[in-house]
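Encoded as structure tokens, the following chain is the form predicted alone, with no partner shown.
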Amino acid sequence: MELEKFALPGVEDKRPLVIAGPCSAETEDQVMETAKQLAKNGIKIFRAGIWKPRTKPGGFEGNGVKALPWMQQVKKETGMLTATEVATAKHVEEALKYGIDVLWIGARTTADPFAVQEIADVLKGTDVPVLVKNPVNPDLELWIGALQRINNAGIKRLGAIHRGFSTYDKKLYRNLPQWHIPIELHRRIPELPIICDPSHIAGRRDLIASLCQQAMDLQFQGLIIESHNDPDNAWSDASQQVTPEVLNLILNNLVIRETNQTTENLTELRRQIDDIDMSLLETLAKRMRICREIGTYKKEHDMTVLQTNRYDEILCKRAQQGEELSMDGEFMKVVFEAIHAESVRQQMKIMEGK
């Protein structure tokens, strides 16, 4: 992809590049006292939703066009950027006739390459920076290739949101990290800027400020945050937004680390990773041809290829196993879920005689 630096006016070159407002654009009152009290704390860009379809209707929808003034009016008289989402055609329209200085595409929208394109065709022409968040699954290749249609449009101030993965088994979180996808994101594209969205990945506010950290851990470019300010009663997503003096609290106590630091000090841990991965990778090779030895057994005596309580036994051991030594369980899940597919795989070449 042709990219150029994701630089805004006013807006200083380091990390973590701060968005941050309400949810919804709700009343004029409550977008001009949360952008006052944000630009007060040194917010640059503020964020508000101005049409908001939401996963069931009857709720709160947005404004649409009636709020876009308000935007206007938030640049007018603290000199903060804005930013808002966009789903269609015509939301590009009528934000970018309003003066709206940063658009980003919603994860429902980018899942759809049809919607994304849509957008992507009318924004030829402009120089609007754009950030395209993940789409609700984990789909790198979906993701990727909605950053380069918009790309292809001319856009070369763009940047990816992660603001996690939608599952049906809720846990912790709202919509699940998966870390490693953004991380993959970057080592593809390595000049793309990366904000990460921990309201949507938390889903709660309380562990908005853990997820911020981790983020700057990661070295991701930015943080993009819901803060609204009355919280408790905002029409939209109440219980992940924060208030700006919160938010301010949350962003004085970041961690920021160098990136730039000498790795020799790290050279011979390396080294070591670099070893015991190698080892790793001669025991996977020899659990490997032992399952080929249980095929050919399995395919001598007429016996299916998949012997489910073998399976969930070695899934429930190996999870409390690993966690006897120090590792997550349903890491620990995932990791023999991996090898158990691809030990199936080759008993099932076995089975068809390849």
Second form
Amino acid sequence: MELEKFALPGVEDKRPLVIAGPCSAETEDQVMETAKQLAKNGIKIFRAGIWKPRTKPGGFEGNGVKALPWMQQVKKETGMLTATEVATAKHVEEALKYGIDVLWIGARTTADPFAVQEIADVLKGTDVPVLVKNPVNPDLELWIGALQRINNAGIKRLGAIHRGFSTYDKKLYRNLPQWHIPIELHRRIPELPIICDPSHIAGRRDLIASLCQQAMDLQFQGLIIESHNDPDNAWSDASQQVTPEVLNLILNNLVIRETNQTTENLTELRRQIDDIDMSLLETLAKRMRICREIGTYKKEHDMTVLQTNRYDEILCKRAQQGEELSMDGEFMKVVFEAIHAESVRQQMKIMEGK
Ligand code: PEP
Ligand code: MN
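Show the form predicted together with ligand PEP, please, the one above being the form predicted alone.
Time for the whole complex; same chain goes first.
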């Protein structure tokens, strides 16, 4: 991908790059009041949704074009840059007409290659910075595909936003972080800045601070956070928005850790990790060898590969033993499920006489 630095006029090139503002531009007063408070606290990029994709009809779908002059006013009165979501070619045209500085593509839109291509086509010939949210489903290739479509249209100031992934049964988070997906995106395209959206991951304001810290510890480039002057009465996403004052507190408490290894001590610890990983691999290989022997025995005695009781016993026991060694039981289950799957695969090969 041919990218340029995600440089924005008047915005310092440091971590984290912060974009903040309400989920939606509701009224001129709400937009201006929130923007002024954010600007006072040093926020440089103001976000607000003009067109809101709602899951069901009947919710607040945004003010549309009517709200764009409010964004211009924000820029004029506070000097902040402005950012909004676009989902169609028409949105892009309108947003650019009103001088919006940064565009982002929402999660529902990223999941639709036709819509992304339509946006890419209308972006040709412009050089507006674009951020692409991950698709609602955990599909890294679809996310990369959307980034490529925008990049192929000539947009070189490009970034990604990690906003978590939908699940059927909601647990702690509104959208599961699945951190390994943005981490893999970073591995695949290291020069692409990735910004975390803790508001949409969390779905509730009390989880935002810790998600911001996690994002910084995972070396994300920036944060996009929903902030509203009166969050409880917001017309959309009320439970996840924070006041500009709370946002300021969250940002001031962030610990931005060194990214590069600086001490010999760390090198030594990493060497130890390499050694341990090697012995883990050797131990695993030995375990697989024994499993293959068991496979041969099962074949000779006409037994099935999967012995359910034994499998359940292993999973429960290892989870418990792991916990005794200060590891998470669920983590141990995941590890042993994966090991067991590979053992079964190897035994199946023996059964098939390969
Ligand atoms: C938003 O940023 O307000 C939004 C609608 O987000 P997402 O596309 O991540 O759901
Ligand atoms: Mn929102």
